[in-house]
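What follows is a single chain, given as C-alpha cells, in the form predicted on its own.
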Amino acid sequence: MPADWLHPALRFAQYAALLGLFGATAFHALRLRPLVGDTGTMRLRPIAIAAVAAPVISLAAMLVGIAAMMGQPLHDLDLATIQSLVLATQPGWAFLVRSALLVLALAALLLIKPMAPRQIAAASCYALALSTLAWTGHAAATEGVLGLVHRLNDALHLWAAGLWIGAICWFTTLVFAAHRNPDRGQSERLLVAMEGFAPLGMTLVGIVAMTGILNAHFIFGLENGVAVLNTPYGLLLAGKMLLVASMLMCAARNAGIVRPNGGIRRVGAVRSDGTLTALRTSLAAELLLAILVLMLVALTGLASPME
C-alpha cells in the first residue's frame, strides 16, 4: 500500500496545480491588471513549469489512488487492473478527460503566439480540467439529478476558488516586484488595479461561501452538522472554515490598505508611500493560508463524514 502521506500529498499537488493554473491564466486572460500593458513584466515561468508538471501529477495521483483503493503497493499494480479501473469507473473517465485537457492547455501555452488567444485557450482548458475534479470524491457519490447538481455546484465552487487564488498569486507577485523595484507610477497603477478588483473579489468570495454551504448539505446534510463535527472529517472541515475566515480577514486588510489610496480610482491621485510593505505582508499571509486550505481539502476528500 502507498505511504499514508503520498496520496493526500498528490491530491494537494493536483488541487494546487489546477486551481493555480486556471486562476493565473484566467486572471491574465480577463485582463484584471490594468497596471501592466507590457506582458513582459509578468512572471510567466512558474505557470510554464506548473503546466508541464500538471499532467504528471494527475497521472501519479490516479495511480496512487488506484493502489490505495486496491490496498496494495504501487509497484504491484498491473496494467490490466489499471485499465479496468480507468475505463470502467467515473473517476477513471474523469482522469482521461482531465489528462487530455491538461495536454491541450500545455500545447496552447507553447504553440499559440498571440498572448490573448493563448491565455484564453489555456484558461478554458484548465477550467474544464478543474471541473473534472468534481466527478471524483464526495461529489461523485451523489446519484441521479441531485448528483449532477452536486457536481455542477462543486465545479462552480472550484472555479470561484481558482480565480480568487489566481488573483492572490498575481497581486502578491506584482507587489513583491514593485517593492523590489520602486516606481511610483507603476505602484499607483497597481493600487488602483487592486481596488478595481475588489467588487469581483467580493463576488468570488460570496460564490465560494454559497457553493461551499451547498456542498456540505449535499455531503452530510446541514441538520447533521453538530454530529459531523465529532468526526475527523468534521474537524478538518471546521479547520478549513477557520482558515478561509482568516483569508477573508487578510482580504479585508488588503482593502483597508488600498482603499484610502485609490478612492478616486485614477493614477496620479494615489499615494502609494508606505503601502507596499503592508500589502506584501498581508498578501503573503493570505497566500500561505490558501495553501493550508488546500492541504485540508486534500485530507477532507479522503475522510468520511459518517465515521
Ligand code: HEM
Second form
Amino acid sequence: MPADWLHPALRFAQYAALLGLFGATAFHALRLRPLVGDTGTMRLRPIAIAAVAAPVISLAAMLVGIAAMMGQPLHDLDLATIQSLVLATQPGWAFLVRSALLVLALAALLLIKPMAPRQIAAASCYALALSTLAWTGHAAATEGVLGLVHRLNDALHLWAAGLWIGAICWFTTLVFAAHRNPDRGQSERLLVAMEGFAPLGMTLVGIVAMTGILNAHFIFGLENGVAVLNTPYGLLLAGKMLLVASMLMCAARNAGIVRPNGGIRRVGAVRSDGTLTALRTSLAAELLLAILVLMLVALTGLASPME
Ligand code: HEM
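Previous: the form predicted on its own; requested now: the form predicted in complex with this ligand:
Every component of the complex follows; first up is the chain already shown.
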C-alpha cells in the first residue's frame, strides 16, 4: 500500500489545482480584465505552472487511489489491473474525461493568443474537469435519478467554491502587488473591484452553503447528524464548518476595510489609512483558511460517515 499520507496529499493537490485553476481563469475572464489587462504575464505564471502540473497530479492521484483500493504497493500495480479499473468503473471514466479536459485547457492557455477567448476556453474546460470529481467519491455512491441530482449538486458546490477561491487568490495577489508598488490610481481601482465583488461573493457563499448542506443530506441524512458527529468523518466535517465560518469572518472584515462603517469609501484614503496593509493580512488569512478547508475535504472524502 502507498504511504498513508500520500493518497490524501494527492487528493488535496488535485482539489487545490483544479479549484484554483477554474477559479483563477473564470474570475479573470469575468471580472478582472479591466483591472489586470492583457499584460499581467507575471501574474499569470502561477496559472501556467498549475496548468502543467494538473494532469500529472490527476494521474498520480488516480494511480495511488487504485493502489490503496487494491491494498497493494504502488510499484506492484500492473497495467492490466489499471486498465480494467479505469475502463470498467465510473471513477475511471471520470478520470479519462478529466485528463482530456485538463490537456485541452492547457492547450487553450498555450495556443490561443487573445486573452479573453483564451481565459474563457480554459475556464470552461476547468469547470467541466472540476465537475468530474463529483463522479468519484461519496457523491458517486448515490444511485439512480437521486444520484444524478447529488452529482450535479456536488458540481455546483465545486464551481461556487472554485470561484470563491479564485477571487481570494486574485485579490490577495493584487493587494500584495499594490502594497509593494504603490500606485494610487491602481489601488483605487482594485478597491472598487473588491467593493463590486460583494454581491457575487454573497451569492457564492449562499450557493456553497446550500449545496454543502444538500451534499451532507445525500451522504448521511441530516436526521443522522448527531450520530455522524461521533465519527471521525463527522469531526472532520465539523472542523470544516468551523474553518468556513472563519473564512466568512475574514470576508466580512475585507468588506469592512473596503467600505469602513458600511459607508462610501473615501477616495484617496488608500495609502494613508493602512487599508492595503489591513487587507493584506485579512486576505492572506482567508486564503490560508481555504487551504485548510481543502486539506480537511481531502481527508473527509476518504472517511466513512458510518463508522
Ligand atoms: C456551509 C458551507 C459548506 C458545507 C455545509 C459543506 C459541505 C460539504 C459536504 C457535506 C461535502 C461532501 C464531503 C464528502 O465527500 O463526504 C463537501 C464536499 C466538498 N466541499 Fe464543502 N461545504 C461547505 C463549504 C465549502 C467551502 C467554503 C469549500 C472550499 C473552500 C468547500 C469545498 C468542498 C470540496 C472541494 C468538496 C469535495 C467535493 C467532491 O470531491 O466531490 N466546501 N462539502
